[in-house]
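What follows is one chain in structure tokens, specifically the form predicted on its own.
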Amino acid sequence: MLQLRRSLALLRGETGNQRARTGSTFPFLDSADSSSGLVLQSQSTDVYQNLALEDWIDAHVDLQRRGILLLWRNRPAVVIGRHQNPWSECNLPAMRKMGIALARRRSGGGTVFHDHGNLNMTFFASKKAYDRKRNLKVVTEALRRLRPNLDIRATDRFDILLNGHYKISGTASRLSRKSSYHHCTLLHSADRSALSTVLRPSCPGIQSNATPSIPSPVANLTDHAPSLVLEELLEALVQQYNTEFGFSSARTLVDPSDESAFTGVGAMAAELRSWDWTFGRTPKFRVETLLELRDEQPPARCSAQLQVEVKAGRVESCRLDVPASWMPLRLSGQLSDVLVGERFCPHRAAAAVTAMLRAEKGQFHSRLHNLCEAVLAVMG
């Protein structure tokens, strides 16, 4: 605990007077120590807490005076970039069924799958010292030392490839006025079956200017180095980080849910969990797709055209072109009107159309029900 408190005092860069103003109880380390780096390892596997810890460090630490390496892992989660469209990037129905969380981070870049077999590293530095190539050198050199027989190389896109083909690490970053952080994944022993299931679109026919992910063949390190254990990998990364930047830091365990250590981090995590951040921050997009409809009583089929514009995660306009021989235009028009203003979300939209379905007792009730289900399926 004493080591943790010292590290947090160092992390904040507090003086005695600063602690008096902020009420901090962490012991002060002198300014000579504050020039060293820190290596922190999160004890949490909650994606929102770990992303919030990144934000907290970026907002509260004077990164002009020190570098920080944060190591963290998550329970199964899909993490999209700040400017991405979740409906394009991931299979939302499959994720709900599998209990896999969705998070939007504050950095750019593409979508990644996290689980306990994926190690995340965040390199914090001043904006002036921001150097993704040097950070990735820490990873590649650590791996080469551990397993010299593996062909490990960083690319011009700041990914890391195994054997010149398999992606084992993706990268993203965020630059503020004075500070920066660069984070990357490292596939040690992730569930590649789950990864391939969830990293596919949940909505057909999306037209958007959102940042798209670039699919790549992936592999785990343990596919090619079965004896490589995670603890061995962690130690090698810490050693190489210290070697590369001239530090002598040991790993310090931190709890990102600890408000006494990271004041306000809970509110940051709550924002990252919110629908407004995760879905509402999606760049405006349009969906154009065909709906295949059927009615068993009597047996009949038809195709309908759906056109939806979505802004801030909500339906801005909706048009349903359903053949009049299948359903009266008034019913398809009513459904379009009901959806406008609602979240582009199957659960919220389902609640909105329930009253309409209850009111329609006539011969077209089953067809209207089928049309509603087809529209809701498009929403993921």
Second form
Amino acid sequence: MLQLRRSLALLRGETGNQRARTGSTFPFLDSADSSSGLVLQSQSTDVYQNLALEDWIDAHVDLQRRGILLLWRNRPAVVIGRHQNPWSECNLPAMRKMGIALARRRSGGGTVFHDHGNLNMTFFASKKAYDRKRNLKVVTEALRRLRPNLDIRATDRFDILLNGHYKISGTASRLSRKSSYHHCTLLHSADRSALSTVLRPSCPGIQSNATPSIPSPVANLTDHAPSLVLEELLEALVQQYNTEFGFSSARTLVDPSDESAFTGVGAMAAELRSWDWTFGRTPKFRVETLLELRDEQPPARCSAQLQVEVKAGRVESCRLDVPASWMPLRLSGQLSDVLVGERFCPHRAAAAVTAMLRAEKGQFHSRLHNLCEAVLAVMG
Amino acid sequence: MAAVTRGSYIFVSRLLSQHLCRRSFRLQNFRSGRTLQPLTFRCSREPQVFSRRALHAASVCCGPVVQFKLSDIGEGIMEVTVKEWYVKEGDKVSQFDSICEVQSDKASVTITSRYDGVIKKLYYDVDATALVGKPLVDIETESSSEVIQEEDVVETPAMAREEHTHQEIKGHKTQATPAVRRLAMENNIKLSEVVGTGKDGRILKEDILNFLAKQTGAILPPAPVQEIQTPPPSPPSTAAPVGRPVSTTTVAKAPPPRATPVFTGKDVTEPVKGFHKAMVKTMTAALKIPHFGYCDEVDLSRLVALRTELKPIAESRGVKLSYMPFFIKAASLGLLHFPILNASVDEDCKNITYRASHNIGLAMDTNQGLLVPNVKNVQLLSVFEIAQELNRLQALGTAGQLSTAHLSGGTFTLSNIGSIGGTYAKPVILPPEVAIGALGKIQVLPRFGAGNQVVPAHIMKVSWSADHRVIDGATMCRFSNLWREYLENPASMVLDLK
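Condition change, the form predicted on its own to the form predicted in complex with its partner chain:
Let us now look at the entire complex, which starts with that chain.
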């Protein structure tokens, strides 16, 4: 615990004003240690807490003369990049069934699947010291030392490939006014079948300018080096980090839910959990698809066209072209009308359409109900 | 705080007179972050009433437009994609405010403003490619020429000036933008005394204004006029010594003429959309139904005792047991005897359909609004199973994950408004149903028991509404009586449970 306090004192000491304001209780302040590194390992497996911790470090720690390496792992979750579209990147209904969370991170890049077999590393540095190649060198060198027989290489897209073919690591980063962080994944023993199930679009027909993910074949390190244990990997990474940057820090465990150590981190995590951040930040997009409607008794079929424009996660405009022979235009018009302004979310829309269905009795009720279900299925 | 003398307070009050502020503050709000120049201005001799509003900046005047170029991102990157704008043309920005988010090769970068000013032009649309070193936005900053014109001599207390130079000599690093520093200096405020509420303890304009308001509010006399008047025969509490600025509480005088607080709230109009629009339709259709109401009270004393007994058993099975499962089951038992209450009528009330399943809806207050999920086939479920289903629906409701399957197909509804409060209510029937009940809160009230003794009883009020086109008062009354009997004597439910 003293180790943790010393490390946190190092973090706090540099941010002069904050210390004065909050009346820091940390007795130890080593300001003479001008160029130092810190290696932190998160005790939490909650993706939102860990992302909030990254934000907190980026915002509150003076990185001008020091670097930090943060190691973390999450319970199963899908993490999309800052400017991506969750509907096109991942299968939201499947994730709901499997209890897999969705988070949007603040750095750019593509979509990744996190679970206990995937190790995340974040390299914090000043904007001037931002060097992704050097950070990846830490990872590749560490792996080479552990298993010299494996062919591990970093590409110019900052991926790490195993045997020249399988992607075992992806990268993303964020640059602020003075600081930067670069984080990357490392597939140690992730659940590949879950990964392939969730990393596909929720619904067809999405047209958007959001950053697309580039799919690549992946492999786990344990597929090719079955004896490699995670603990061994962590030790090697820390050692290589120290060697590369000339530091001498040991791993310190941190708890991202500790408000007293990280003031304001709870609020940051709450923001990351919110619908407004996760879905509401999606760049404007359009969905155009064909709906197949059918009656059972007597059997009948019909195709309807659906065009929805979604802005900030909400339906901006909705156009439903249902043949007038199937149901009065007034009814399909009412459905489109009720959806505008609601979140592009099957649950929010469900509340709206069931309320609308109550007001509509008559012979077209069941067809209208089917149409509603078909539209909601598009929403993921 | 102690260093500020009375003399400087009067100075401050004059500074803040409307006449001066409009001119001085207009100038200082928009300047590019360069050297700190003391702004001097004329000082009026007339005492003026302090008006807080004068501190707010007036409209922008023309200044030089600066082209803010996209700075180097690093790693030899020459172009980025603009992903999101945080400002639009005409917005005011301060130094360090975020302007936009750009993305380059998996790196997301926040571009912050280097100047205070007004955004005049955005050079790129969202998703356009921006080039490093080329202009990103145009910012209109303050004009330097106008400053020179306004330079007049003012009686600045020598001491205050020294304090400020001291500040700079010591190199005390208090974070504040140049505009904020100037505002502080003009009002003889030491930045070290102001509590900064911005990022990293940075001092913002608001912090200076709050600091000023606190100072002047505390010590500035209500009106200079009062000091000249002779105090009238004062009430017993004449503790106020002569010569000191009096506060309004100790002397009974007419309150000084103060600027009446102006309410600046505005009406906000927005369109009714989505779920709420659908509710408008539903409720309009609902109130076309001719409702009649019928109310009663139920003595739940025995049910309360029963539930207390059963609660731990349910908890051991992982289910939270409230009173609702009992109310729902009793309603279903009643509906078996009065199936017309579980029916629906068509558009013109030409046909009535007696529904076989008892899908009893439960009105739930969620953050989206009033949602009514229903428990399907209550006639087949035990009280425990109903409790389980309710737990599940409540969890889904809280998580905002109720689907159309949960929300549609209801045949009868109970609204437990009493859990929030209330006794009697006038519930509105949810089409296509024909009846609804609203349950008030359970209160302990005195009632006559056996032997004409007054005993405490757990009383709950229930208010039913039904469609008078197909239901008559007597039917509703008999159903309610039956329902009430089951609940007042829970043992009788055992006889009829299927």
